[in-house]
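We begin with a single chain expressed as structure tokens, specifically the form predicted alone.
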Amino acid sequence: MTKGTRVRSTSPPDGGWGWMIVAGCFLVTICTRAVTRCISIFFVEFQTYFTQDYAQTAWIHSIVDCVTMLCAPLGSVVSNHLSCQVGIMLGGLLASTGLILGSFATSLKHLYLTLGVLTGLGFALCYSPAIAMVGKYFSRRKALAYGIAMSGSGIGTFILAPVVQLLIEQFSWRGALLILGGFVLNLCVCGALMRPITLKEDQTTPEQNHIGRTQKQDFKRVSPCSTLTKKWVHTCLGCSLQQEYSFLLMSDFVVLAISVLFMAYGCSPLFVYLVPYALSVGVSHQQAAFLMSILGVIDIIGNITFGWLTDRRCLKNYRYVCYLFAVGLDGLCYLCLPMLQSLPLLVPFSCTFGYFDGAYVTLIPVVTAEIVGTTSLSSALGVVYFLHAVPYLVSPPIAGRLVDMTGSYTAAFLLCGFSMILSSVLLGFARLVKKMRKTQLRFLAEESDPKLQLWTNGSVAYSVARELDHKDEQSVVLTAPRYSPTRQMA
């Protein structure tokens, strides 16, 4: 995308062509994460149909996940140094490519490459870029914005779940797959609507352009096989790599990565195992999709009001800890989820775990922006869904041996809610620690400069004592007598 189609702002235009934007990024989380979760509809099919257990067929969602997430980071780069449109258009015709193959599927070896590999990375050019975007076209409104794009996977859920189950009754899982990479191809429509835009805080000086100037024409004169200049691309890369990436030094940053491992461990398994658990407890099948668009559905529902809510003035500087207290009532929903075992009590448990679900999901980019800036945004929500991986990776298949080995899910519950209930207390007790050092460093400052009295109001301190010094210093000033000519020759 050349400079002269980009959309120039001075700062983000909250509304405008920003709602087309969330309409996109809407569609995206459905193509994306919606059938991601429709993945575990197919479960109980693939195990039946290659005679495999609990954790072999548990890989195929682990996979999905692990690469949309693992790749998250190449997403960025697509779309810094490319653009946001090429990479969506990208990702989805790979996603689509792997659902269909993955239709042609004769193992599960199979499957975890087209399914798995291909599929996620598709989803994974697609989703970080997508989401980014959002944050550069909203300011005031984004937690609003945030949580209407990302009732896209609530919504999709919600839908396509029973039509999911409907379509593999009527032409089998091969039949359902096949369709389902046709309604993936729609990421190119959604990479089509992501106009760029150039913010204020996004411009270079005329001082940095002076110098990128400089090293082109630096790089023009050097020999192209001299090994000077393969060290000067080495070094030019590794500085601007150092520059977007530089908010990995930040302590708070570092927490919240952490704590993102955590909950990313819990979160999982659920949309894997929750059909199968309805139905070994004797809910039918139909009834078990049905939970699952509830979940979808309660999702929306979470996305949207926690996203109106932490715009609110009363807790718009509030919205991280909405976010730990989120993330921890997900973790006692699963401590409850074994005592559960009849529909009418599966129901409540669906309501309450995906409105939860869709509020703390709605905050990650949030939260992620105040930590980092807009700037830094889409590598640093990147760097976030990268750190989802590993943990989407091996929560699956360690609940389901879990499954195999105790033969019921009360231990793979429980280790998921402890999980996500330890992501919040970390998050909770790094902030007690901030403010707590905040408080000694102000009490420290009180003593060193007695004449220093802070009266805090919000962000701003001021100072009392200076202030009225800096008057009497004025006054002191305009009481002086002032030097008169004509006096002087009288």
Given for the second form:
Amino acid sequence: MTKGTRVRSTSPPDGGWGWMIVAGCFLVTICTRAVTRCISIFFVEFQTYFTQDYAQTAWIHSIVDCVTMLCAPLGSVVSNHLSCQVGIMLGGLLASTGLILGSFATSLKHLYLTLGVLTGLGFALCYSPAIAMVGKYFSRRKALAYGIAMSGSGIGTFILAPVVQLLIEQFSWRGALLILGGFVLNLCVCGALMRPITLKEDQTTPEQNHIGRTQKQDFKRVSPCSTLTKKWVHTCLGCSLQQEYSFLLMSDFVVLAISVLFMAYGCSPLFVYLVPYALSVGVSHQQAAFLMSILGVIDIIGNITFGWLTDRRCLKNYRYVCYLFAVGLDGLCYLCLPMLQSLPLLVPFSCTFGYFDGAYVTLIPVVTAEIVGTTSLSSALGVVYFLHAVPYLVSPPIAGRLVDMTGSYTAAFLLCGFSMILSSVLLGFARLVKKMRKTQLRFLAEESDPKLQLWTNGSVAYSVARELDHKDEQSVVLTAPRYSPTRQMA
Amino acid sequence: MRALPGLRGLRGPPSLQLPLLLLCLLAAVRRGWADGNTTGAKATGPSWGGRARLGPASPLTTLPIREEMMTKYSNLSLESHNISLTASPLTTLPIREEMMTKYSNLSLESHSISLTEQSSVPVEKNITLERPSRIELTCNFTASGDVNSVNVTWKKGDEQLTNYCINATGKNLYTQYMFTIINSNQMGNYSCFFEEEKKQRGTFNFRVPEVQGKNKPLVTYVGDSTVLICKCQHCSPLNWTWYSSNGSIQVPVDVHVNDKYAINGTNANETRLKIMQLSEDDKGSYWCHAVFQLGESQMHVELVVLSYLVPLKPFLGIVVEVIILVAIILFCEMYTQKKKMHTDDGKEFEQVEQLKSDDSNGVENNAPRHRKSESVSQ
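Please move on to the form predicted in complex with the partner chain, as the form predicted alone is already shown.
Now the complete complex, all chains and molecules, led by this one.
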């Protein structure tokens, strides 16, 4: 690669400045997710001041959440084309402006625009680039780093909720929004921390270019549909975007996307309906609030410990399976929930669900990174969080409609449970199919012409590995050392 | 329940109908007392001109009219024919009121307290009452010694009460006091006393429902508007009024002065005072009064008016901190980049040197080989 810019390529440091990046991402999660959750504390004030009912004020929270998730791909695009630092700082400025303008609002519509759209957009520009950055700096301890970074939302909510309440009491909602705007300006500090790093695998060597070209040729031969979509993408969005979003056509990623849709559909109603359900089975208000606190705290613990756990050598290769396991167990918890009708039964449920909820949230970026690699991680995360948006919006109202129609929470919880179990089964099934194909192809490879096998040209045996993607090439190589020993050293 | 014929309305000449009305009412009262009939409707009284049934007191709705009637005819002598009335002539107004209101759909409230010889702390029961009602208070005492030696008394505040009944079964002593509460004079503390060795006391405290407001001061800014809310949980007052006070004097809030104040409430159990165009003078205490038939209850809300500079200071503090941190971090980054570039230069220089020496080594290495082969070939 050109030495003019004098950019040194390294492997992920797994430490050093990486921990500053984790701290930065932690702060980003606090400033985005925790602040979004704390906005609901303002609702009572808005209801009194603007004399509106709960439904109108609750829109603000939905708008922020929705815009943050929907514009996540925009965030990845901006940070890929400018730089991560500039992207996050821009996001911080935007979000802070939204909050400051919100403090001068004279009607609820103003709040929708400023607090809802502007702040949500700002958050979107920060969230996925920060998470992607963590992935670039860590490989061995990736899950632990993500665990610490994602625990920001739980810890942030825990700390910010009483602080916001205090601010509202001291300065009323206008002053509190102003000061919160100042707090969110710390996103600029996080942005400054995100020093860019170029990884070895981001640099394309002539060998890899050749590989890339042959890969594209093979894809063209295999599926004419992808050619058409590729042509359309090429004409509409330009070559760079085509390269950036090439992972969208990967079958693995499509399966992940569909499963994320089901998982996001399943996980959101619990936070909305646990308290009403607990109240309906006879738990008191204080105890129901206590259940929610347990959920929050165990969520944080799950984030960090599961991250540390899946970094252990024994589980490192099974991160995918751990993710499936966490999602599936959450689905099972949902299925058991209608049978739990008293507080001593609901507390262990809260603990289990909270732990595995934190667990799979930590593993989403890890699993995405495994599938698409670190170059496209930012864009892939943008798409994954984008896919969270619509189920988050749609699922609580649908669950509410079911509760109203059937008169009990059973149907809603069962639906969510099945949705999450379907998500994990889908992923498990896809992985199984892939494994079977791999063993089949290896079997074929063993039988085919040895001369063809030895034609390696310093790269992988393409006649065998044509249908396998980049990651699996290496695994085939590793499992069949007699083909290209030199490649292994590289 | 049909209305009494002739009582269809008080529109006709009062001279004939009202004494009749009076007699029917008396009959109904008599009947009511005997049967404990609360709705006060079915007065199948002594026969005169057919069955007399009082309707659901519809002609006798408003108290003032009744009072009017009673006061007008209080000095009338009663003459009755074929009616046996043993009730004493209508003497005092309060009793009449009592009787009349008994028959206007009063609800019955019964409360009881259990006492034992061992209860050292006086037992109290707080009762919230909103509307006039009939009250039945029961005290239950478990005597350790002889039941008959226990002295039972009832008091309202310090005033001795009569008209209570006492009942004893085995070791348990029951005493009951029945009365009606119509206005605020009858609210207060009613106590039953059991005197054996020690004096045991049970108290029923009657209060009007409490009003809830905000305990914490309400913070607003100059030029802004605010809403003060007073809520009553499970009650509906007749009326709400607002007062502002600087010090101890309460001044009613004048809604009509300019467009500064507006009072409205969405439900009967809530009132909202909206104050526009706030200024520093508006700060202080505001009182909301909930007016009930049986009294008044009030709550105060504290209003604090700040200027915009107050939250601006912490905000500017945070902005300065952010700017400083960003500057430090970017400066550190530039510094480490420069350092890297220097070491890069140095390393590149070394690498170039290495390559050069490698090349020269290569040339040197080739030469001996060449010579060797030459020597071998030779």
